[in-house]
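Given next, in structure tokens, is a single chain: the form predicted alone.
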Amino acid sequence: MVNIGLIGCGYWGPNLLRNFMDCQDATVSMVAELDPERIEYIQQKYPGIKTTRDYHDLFGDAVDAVVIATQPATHFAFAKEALEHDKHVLVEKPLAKSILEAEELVRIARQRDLKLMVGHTFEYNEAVRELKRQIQQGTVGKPYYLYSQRLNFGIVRKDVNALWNLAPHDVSILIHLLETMPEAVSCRGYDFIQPGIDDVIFMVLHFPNNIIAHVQVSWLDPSKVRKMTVVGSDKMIIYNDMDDHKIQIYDKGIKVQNMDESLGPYDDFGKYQLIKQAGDVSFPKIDFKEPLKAECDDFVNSIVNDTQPLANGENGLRVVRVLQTAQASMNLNGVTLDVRKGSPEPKRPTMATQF
């Protein structure tokens, strides 16, 4: 069995503790919190469960795996502490705050032979599956450009911006679709509540073969969205986590063809036609399955079999090159940056929470 440490137990913890008591290899043997409600509430729930307020306790030799359910700010520090106590680490999204934070967190864990893993369930959405087994077989033809809304009338944080605390799952999701870093990201931020505190986010991510990525994320919409658009040269599909028909083909498309190929490549109008087509809409049979319940046991068979989770350290440290760059472009208002060259590292944030 391994025996769970869990550090936080707020606002995504319990789904977390929940899923890895439902693990077949694993058990949550002790769970780090300040609050004394939620401390309460674990206590009542799972009795069996030691509570602590200090995390160090968790790195004892009675905890194998540390997963860590706190504030982006402190991912780093506690992740970084944890490996170094020889724990296999599971942290929420982001993994980090910075490229240089990322780096550090996956050199510790290759140097130790530890699994570290981040948690962005998204990846292990059996509808996401699907909608990259429908671009890798050719279903739309040649990818055009993709688009994707997170938005809701949500928790509006204090902390971090909309960028850092939604984006993520949807930067994971196209990364993992097209199985590509961007090459470009241009990104915009709009703080109406809190100054400095961004609550809408525009994102333009550019992939190798003239791909493009539309991202918008926001906590201040009047309805909640998770859907994603894929435009390609045969096809269309649109991935709507909120629709019972979560994976929608439309046989939608236009192409180019040649009126008279005997005088050779089109290079006026007269030369070529635009070809539309559309047809029906087709609804895949999937079968959905709990996401997180899919991210604990990848973490747990990760440990146990010495295998790498697919959203691995090396998965999170992509994301996070992203998402500092999309942040440099915010802070030049929407310049267009390579984010193969990086970007300034920002100033490592302090504890945002003791224990």
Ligand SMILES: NC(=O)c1ccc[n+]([C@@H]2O[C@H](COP(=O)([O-])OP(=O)(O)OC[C@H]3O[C@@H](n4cnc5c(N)ncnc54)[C@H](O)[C@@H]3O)[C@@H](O)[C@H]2O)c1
Contents of the next structure:
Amino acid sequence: MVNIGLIGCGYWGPNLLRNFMDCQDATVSMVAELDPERIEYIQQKYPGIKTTRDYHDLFGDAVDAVVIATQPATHFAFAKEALEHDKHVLVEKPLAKSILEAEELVRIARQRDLKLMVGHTFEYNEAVRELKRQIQQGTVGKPYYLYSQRLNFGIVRKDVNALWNLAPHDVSILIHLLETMPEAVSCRGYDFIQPGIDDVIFMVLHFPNNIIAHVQVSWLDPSKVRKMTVVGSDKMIIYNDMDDHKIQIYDKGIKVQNMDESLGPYDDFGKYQLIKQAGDVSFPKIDFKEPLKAECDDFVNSIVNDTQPLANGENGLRVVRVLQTAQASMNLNGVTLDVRKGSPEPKRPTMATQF
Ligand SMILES: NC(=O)c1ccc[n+]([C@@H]2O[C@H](COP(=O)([O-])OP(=O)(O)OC[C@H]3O[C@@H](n4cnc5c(N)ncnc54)[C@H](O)[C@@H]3O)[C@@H](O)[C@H]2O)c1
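Next block, the form predicted together with the named molecule, ref. the form predicted alone:
Shown next: the complete complex, the earlier chain at its head.
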């Protein structure tokens, strides 16, 4: 039985708490929370769980693994301390607020042979898994471009911008789907509500093989949208997390056809034609399970059976690498930057403006 200590039980923490309490091989033995109202909530709902205001109480022998669901500014410090007390760690996204910090967490976990995992929940989403299966088995043909929209009306954060709050999911899904890092990123952000905290982000990612991805995230939008569209040479797929048919495969594509093979290359528009193909829409069946349950199970399983969790520390580091480069691009009004070279460390001093 893995004994889990949870730090932070605000909006997201209770979901982690519920799922870990449902795990066969784990239990939550202690929760650290600063807000008295949240402590009361835990005590009423789970009278058997010890509560504390001081997260250091989780670093004793009674706890094997620490789950961190506090504001992103605290992730690095809490995760580092927990690892240094020989606790396995699941930290909410983003893993940390800079590449240097994320690298340090990965290094400490490796040195101490501990599991480090990040809350990239959508990688555990059955619809995302189906989308990946479809891309891998060649349904779309050659992927041309993808675009992702994660929009909502609120929750407006005061501590991080929409890039660091919402886009970790889209970036992690894209890297997961394409199984490669983007080479370059260009990003623009706009603050309308709080100066220095961007509410709306438009980001273009350049992946190898000329695959382009666009990510739009916002907490200032009239409707809730969680959608990704993949356009390829043969077919197009929409993953709509808000729809009953989460994966929709459109038999649509445009082919270039040579009018006459003997005419040689397509150097004249008279020598080729564009063939539009538009067939049926199909909806693969998806056995939907709560993604967070699969994520929690993966964390517990990695500890019990000494496996690598899917959303491991390196995975979290990859996403932070993209986010930091995107932030640097935003600071330069959208200049395209090379993700592989690593971007400069963020220059701005406080979390609120840095993000
Ligand atoms: N994976 C997902 O889909 C998903 C969804 C929502 C939020 N999140 C992540 O979860 C994390 C928390 O987000 P949230 O919306 O729940 O924030 P929140 O502000 O609602 O909750 C954070 C809680 O942490 C507590 N806290 C802060 N410092 C503490 C300390 N030193 N000791 C103990 N408790 C402390 C606060 O009192 C608060 O209750 C963020 O990193 C966010 O990115 C992930």
